[in-house]
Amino acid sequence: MRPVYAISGGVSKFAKARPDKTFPAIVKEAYDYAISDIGLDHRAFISLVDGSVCSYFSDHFARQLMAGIMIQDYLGLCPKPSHRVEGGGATGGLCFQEAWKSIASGHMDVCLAYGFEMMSHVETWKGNEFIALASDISFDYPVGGFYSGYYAMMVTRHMKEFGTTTEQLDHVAVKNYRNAYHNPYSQKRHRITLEDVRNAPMVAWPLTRLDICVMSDGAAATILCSEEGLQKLEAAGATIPRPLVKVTGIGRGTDAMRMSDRPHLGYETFMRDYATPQEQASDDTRAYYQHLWEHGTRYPGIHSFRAGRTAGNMAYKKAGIADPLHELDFVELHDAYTSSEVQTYEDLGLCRYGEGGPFAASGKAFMPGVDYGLDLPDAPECPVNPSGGLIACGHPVGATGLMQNVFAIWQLQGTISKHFNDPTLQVANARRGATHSHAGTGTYVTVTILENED
């Protein structure tokens, strides 16, 4: 496999409507950013760039089939090869992986990945029947019928396992709209307080209005590419910012569509095939995960995304990281819910299953610098969602994984402040990043590891 470098992106302002643009033009608006980013015009980059990636989950918001071709050619890329890719919230994580592969492959020098999604064309209620239908028709959508049920159910069985409080997930809440704040591209720029989660509108308890993700209209854009593509581009007059941002990882994990049909494997399972060499190498995190288990833990059952162990597991052996929490300096995750971000931590070993919850309310994921107004205990180590995550950012479906990219591109670049107009989101000295793009209740996870070359 060649070395990839993603140089650039752009996404449009996310938004409940977008009325002033079609979807053709909304992707435009991240494409234009991204390639006046790195000084080139559109004449310039269309002699470049070999061919595209098209991201957007569903065809019914834009009532429109085959909608990629429409964009391809919106954007001058006709007669170059495109594809559409598609696998729910995980769509725009894909896309960019699969950009990833075509450059590394050897299939193409400079690849464009784009993404977007324009939700408000239909109403709230039938924007959620759209997004239930990516759970199994037959069995799971006519008993539950929408996901925030689904993510109840999963955080409440977190709850009853590991103790887990509604505060802890209030925490995450907190976190992710005061640091979308600070960032000009989110939909919500809020400071809220953790009364303000709790007494919000219930949806499925213990999950209120502010502790689940929007719809939203948006898109973004990422190019990426070879040694040889980075040379093309440089002597066609671009400027790549350095340090170069190279992927150096990539994981994919799956798992079945019905929650019911998850497997309950034992402790001697997970410890061979799911724990990280961290845990596999500590007497005392056995030790934990056997109590567990002898006190009727069962992995994955409903409370964990095994799709996320394996995709972090698989990124994080290519990438040559053992302890994901001090060996990356931020990640960028799929926070659909409070409730999924808490999972989350757990799945891509930033803490141990079950201590989720301590671990969201720790500071340990928090930003420096930011006044928060809350009491932590710990300083930050790992920033989690520094744009502000889906939750405050909004969730244009297959824009969402390509945004989390194109954000991890800037931090790595040191270019927060550049693209912001702010500073308080850039972390210090970033050097190592991951980002984490997942589907459903957890049937498609991707995760992507990029570095700076300092």
Given for the second form:
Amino acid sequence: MRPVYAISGGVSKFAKARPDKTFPAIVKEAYDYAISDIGLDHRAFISLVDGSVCSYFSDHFARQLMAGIMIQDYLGLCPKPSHRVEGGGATGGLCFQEAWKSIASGHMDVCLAYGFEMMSHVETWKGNEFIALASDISFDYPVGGFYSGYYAMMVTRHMKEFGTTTEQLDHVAVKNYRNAYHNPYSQKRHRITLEDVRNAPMVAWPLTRLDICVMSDGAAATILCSEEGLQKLEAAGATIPRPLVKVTGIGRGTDAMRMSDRPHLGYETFMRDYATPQEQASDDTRAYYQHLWEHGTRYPGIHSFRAGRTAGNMAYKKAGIADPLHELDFVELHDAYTSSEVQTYEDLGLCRYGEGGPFAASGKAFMPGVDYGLDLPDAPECPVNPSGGLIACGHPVGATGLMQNVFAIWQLQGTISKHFNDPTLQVANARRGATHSHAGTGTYVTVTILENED
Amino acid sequence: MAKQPPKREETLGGTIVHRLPFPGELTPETLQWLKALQPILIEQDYSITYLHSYAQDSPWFAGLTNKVLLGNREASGEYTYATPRGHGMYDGAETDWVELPQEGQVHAFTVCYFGSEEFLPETPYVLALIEFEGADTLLLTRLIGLDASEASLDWIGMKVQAKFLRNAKLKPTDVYFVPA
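Beyond the form predicted on its own, can we have the form predicted in complex with its partner chain?
Time for the whole complex; same chain goes first.
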């Protein structure tokens, strides 16, 4: 595989509704930003880009089949090769990784990854229905299909199993909303408190409206290239920021569509097939897990995402990461729910299974220099969702995973201040970050490791 | 007195318009002005009836109409699914039908105060995943007969019993559970 560089990106302002432009024109905003950020105009870029990958989740929202080719056409990319990828909420992450494959395999030297979702064309409750169609339509959807309900069931089990509290979930919401206060791309910029989260209208017990991301209209785009592509772009006048950002590991995992089908595996199988090398090597952690299993814990059940653990382990192995909490400078993860951020801390090995709740309230995942109005026991170690995540930025599904990668590229370039007009969210000396994209009830998950070459 | 909402509910619908404001004369200036025009939004209806087949899972629904709760078991007999599945996840072979007990316990639950459009009239409703003795997987269902406002983690582990609709609708909600 060849080295792959992620050199630029753009994000449209995520909003509840963008009736002012069609979806190809909104993708064009993100595309124009990405090419102008490296100092190229359309004619120069189009002469060098080899093809594209397109990301959008639902044909229902836009009620337009083959929307991808309409964007390819609108951007002036025809007749270059392109294809659409779809994998629920992980669509953007899959798209980014497909572009990586195009470069790493030698098929392309320069590849554009773009994605969008326009969720405002139907009312919120019809939108919830469309999203719920991403659950089994024979056995899940007709029972009362509602994704917030599915995630609420996961968290009641997590709370029962591990003692996780709603106050710990509230910390995630406060962190992400307050981070987003400094991110002009975010849809929601509120300085909320723990009490605000709990007092918000209940959606699916115990998740309130502030525990849950919103539907959005929006688009994002990234440009990936090989070393040869880099030379061609620079020869054409592109100014690629240094340090260069390289994709050093990708991982993916899957799990059963129906939560009810998730296995409940024993200790030995968990330790052999799913524990991180760090967990396997620790006497203390093995004893900790043995204790959990003796008290009834099984894996993954509905409280954990083995797709996320599989994707993380795969990406870490490729990137040579043994201790994610201390070897990653930040993580942009798929926090469609505060509870799923807590679950994902565990899947990604930032803490052990069962310790996601205390980890959320510890301060380790917070940004230094942001006023959270909280008295946190620990100093920040690995900021999670410094951008504000899905909860505050919004979740236009096909764009979301790409948005996360754009923010990661900017973090590693050290250019957050330039793009946000505010330096607060720049992670100091960011060398290595992870992005995590997640679908369904944990059905498809991608993890991507990006590093700068400093 | 019930608290009034802070704003009026937004709904679709409105007045049919036959002509919109438009320049009476097309000149370079008025053509340029068109770029400042607000977007025009219209409603488009879309409805469709699907002929959905339960296919190899059909016996499960037939069972509900006869007050029988079925599951599937791998040919090896080592793994039993509480939600129907035609082929085994582990052995890859066609599964066999088995009768499940009509009592189980709550593995996880939630109370939905909002929902998809189709289910909004039924809120608040309780979703639950049920575990059964002898089954390795769970069943998603509605839990009836509890006070939604008293939701508590103590509900997890509660013994529950299957009930069947007398007039089956051939949906998975033909079975639901109540505290045993």
